[in-house]
Structure formats: structure tokens, C-alpha cells
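Single chain ahead, written as C-alpha cells, the form predicted on its own.
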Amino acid sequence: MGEILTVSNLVKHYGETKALNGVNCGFESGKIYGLLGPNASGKTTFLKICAALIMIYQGQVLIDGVRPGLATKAKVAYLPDSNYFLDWMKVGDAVNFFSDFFADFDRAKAEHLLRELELEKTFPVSKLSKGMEARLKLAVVLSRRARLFLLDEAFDGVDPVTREKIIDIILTTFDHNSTIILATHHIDYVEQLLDEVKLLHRGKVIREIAADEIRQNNGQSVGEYYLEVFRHAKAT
């Protein structure tokens, strides 16, 4: 289907710290990717650049051939690892905010996801537990009809039963004209979702491989492959 996201020689510094150190990779439409790596490997910085939240960097990032910015925000749905709802909001206000802000927001899908994830529209956002907050973020982000979904530690704080429900929702509603990038260090949470994985270490993509190749040719789970690669990476 062609690449929705192409990254060439991407470098990002924070002072003297190099968060991304020459990233080269591409992401095709119709696939779910795992962007996997330990903490401080550069995953969040990478997603923020793609979401046009970080605009100063070296190298090239293209979404449908266009640099991330105002022109790409309508194509990109970003779920950060931090809370972005306002304390005065109720769950229903958060849905209304997304509906007003994004023309591609599917309110019917949002209503369905709220029911599936057991979120009451009258419940105050300020009183949400970490797990409920994670459910709400997923509900509003997944209700967009975006081309590229960037999900940063989407399952943190979500209990196992809800996690399985969310995974089922993603698998059954995934639009094969879109792409999902799941950035996480919890590989076991997302294993069954993944078509391909990219392993990020010290700001570089050190491995790119299809999940089925890992399972069939290597005889490993994605999690086992991850541990093997990073044991070697830390030793070198």
C-alpha cells in the first residue's frame, strides 16, 4: 500500500543529550507496528516529532510526503503517555472536545467505546483512576478516522481484562487504510497485535522485522526476541 511515514537520518538533541541518533525507517499503510525499546530509548521523542509536537530536529520526517505540521494534524491521532484532559471536564466533555476539534471524529464509535470500556459520561475526569484515564484516552483517540495512530504506552495502568477488551476492539475495528504505531516496553501486552516490530536502542533503530518471521523462523515470541536482542545490545 506504500509508506504513510518515512524517516531519514532523524537526529534530536536535548542539550548535550542525543535522544535520537540517526533514525532511518518507514511505516506502511495497513499495518500495526511495535516501536519497542527500554525507557529512554527515544520512543516518546520519535512519536512527538511525528505528531508535530516537536518541530526542531535534524533529518527528514514525511507523512504522506509532507513534513509534520498543521497540514498533517488531520491525518495523525496521537495518544501521549501523560494526561491531557482538563480537571473541570467530565468524560462526556472530553468526548465533546475531541468531536469539536477533529473533523474525522466518529461520535458513534466513541459512544460505543465508552460503553465497552465502562466509562460514564457524567463521571468527573479529575476523579478518574489511572486505569480509567487510560481507557478514556484510548476511547477518544481510537474514535478518530486518522491515517496514522501514534500510541505511547497506551496500556499503562490498564487491568488485564480491560486490556484484552481494548486489543479485541483494535483488531476488529482496524482500518487497513491506516497505520498504528504502538510505542511500549511492555511487549507481552501488545504481542498479538503486531505485524512488524522496530527495536529502538539509544536513539537508533537496531532491528526491523516482521512479527511472523520472529515466530515462524526464530521460533520465539516477540517478547523473547526482544530480550535476546537487548541482552546483546547492553553487552556491546
Contents of the next structure:
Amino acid sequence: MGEILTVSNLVKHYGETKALNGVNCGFESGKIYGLLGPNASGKTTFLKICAALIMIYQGQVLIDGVRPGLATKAKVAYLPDSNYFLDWMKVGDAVNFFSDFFADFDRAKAEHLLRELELEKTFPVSKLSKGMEARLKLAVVLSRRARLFLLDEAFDGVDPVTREKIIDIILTTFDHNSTIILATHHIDYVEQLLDEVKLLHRGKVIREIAADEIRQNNGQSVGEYYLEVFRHAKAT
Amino acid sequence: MRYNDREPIYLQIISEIKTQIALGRLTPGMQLPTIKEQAAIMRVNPNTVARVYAFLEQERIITKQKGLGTFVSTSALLARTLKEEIAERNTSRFISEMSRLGFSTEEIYEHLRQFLSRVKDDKKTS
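Same protein, different condition: the form predicted on its own was shown, now please give the form predicted in complex with the partner chain.
Let's see the whole complex now, leading with the same chain.
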């Protein structure tokens, strides 16, 4: 299977600060990836570049062979870690907004996910709790038939029941034609979902490994492996 | 199903399916869920299930029939073979743990004998 996303020598500065410092990696079609790293390791910047929200950078990013831009937005579904609904919106408006914007939006699926996640269409977005807002963001993003899903902290502020639901929905959305990148601190939530993990440290990918390979070779969980790698990374 | 995060998940599912067959919950000729369905049931990545099915197929525990689906093999001995395999694994784990603690073969026998007779007595009195 080919790579849906290929990144070479990607560098991004914010003034003096280097958010990304030479990222090299590839993501194959039909896999679920964990993009893991501590705060300020560059996860969000990386995803924003892939989502064509940051257009100025050095190096090369190719999505299905094309630079991120208008053309790739049609195949990339991005879930930001911040809120992006407008205050006047009701849940139903948020769905319509997405439906108008993206040709690959699957209305039937959206209806199904709203029911599944117990979201009322008439409920004002501004009154949603943090957990309900996380549900809505996920519902609209995963209602797209995108090739590449970029989910930034999809599990922030969600209770255990919502977490389980989100996992189920991710699993039913995913197929061999799509790729999911989960950027998260909640490694224990996604242990059983991941094909591979990429560890990001100070703007660089420092490890790329299959989740079951970690378990098989090290007898460690992905979370334990992560802690070990970053304990050593801090020291150097 | 609860997973141990320190062991490869595909191996845990393989052993779960083997156990189900050994216990007779999955019977010869029974159809298995599709990869996608099984992933949803087991709550794991479908690629993990694909790996499990490929492994079990290679071991001839399940068979794929084009256009029809995946089925538990019809071999009459399958359940018994898998039961033996599980027994072997459990026994070997027990023996190696006991040996590690320094017990001799005789002492291990003695422990087993005493334990089993105690269990039998408990069953009688309850």
C-alpha cells in the first residue's frame, strides 16, 4: 500500500522558536498512527501544516503526491484541539456548515453519529459542555469520507463512556482506504487502536515503530515505551 | 475483552479465539464475523484482526472461502487439539514457576495432590 502522506525535512519557525526541526516520515494508507509527544513537541504544528492551515514552512509535505492546499483539503479531515464552531450555531447548523463545505460529507452518517453521541440538533453550540463539544467536533469530522483524518487531542475532556464511544466510532469510520493520525497525550486510551507510533521530540520524529512490535520485543505497553524514550530524551 | 497492554494484541486475540473453540463456543464450520465486524466487537484495529485471521488460517484453524466468509475448520479433532495446547501451556507455566521457586518434581507432585484433594473435599462439604 502506498503512502498517503510523505514528509521530508519539514521545518517550521515561530520567530526564534523552532516548532518543527526537520521532520522526516511517511504514513501509509490503511493504518492508524499515534503521533505522540509531550507538550510543545510540535504535534499541533505538524497537523496544521498537513491540514493546509499553515502554508509557510520549509521542506516538503505531500498528500497523495500533492502539496497541502485547496486540493488536499477535500481529502483531509482535521479535528483541531481548539473550538471552531461559531457561537450563534446550533448543533444542526454545525452539521449543515460542514455538509456545505465538504463534498465528501456523508449526511446519513452524521445523523447516525449525532444519535449515537446523543447530540440534539436544536441545542446551542455555545451551551455544550466540554465533553459534548468534543463529541460534536468528532461527529462532524468523522462524517466525512476523507482519505486522511488528523485528530488532534480527540480525547481531551471526555469521560470514560464518551471515550469508549469515540473509539467505536473511529473503528467504524476507518477502512483500508483511509489513514488516521491520532495526536494525543492519552496513550492508554488508544493502545489497542494503533498500528504504529511516531514519537515527536523537539520538532523531530525520534522513533517510528509498530505498536505490537513494542509489546513483542520489549514486553512494554506503548505508554511505558513512551515514558522510557522520553526519560532518556530529556537527559540528552 | 480486556487486553494486557504489554503483550501483542494479535496474540491475545489468537489465544482468545483458540480458547473459544476449545470450550466449544465456536464450533467446527461456524462462520466468523468479517474482519471489520470482528474489529468492532473486539474493539481493536481491523489490521490486527486481519493479522489474527491470516495466522489462524495458516494454522488451519479457520478457513477462508471466497465470497462466503471465514469459518472455523471442520476438523473433528480441532477442539481437542486446542484444549491440549492450552493444557500444555498452563502446565508448563505452573511447572516452570514452581521450579524457579526451587521445588523438586516430587514436591510439585505433592503440592498438586494435596491441592486437588482439598478442592475435592471442599466440593463435597459445600
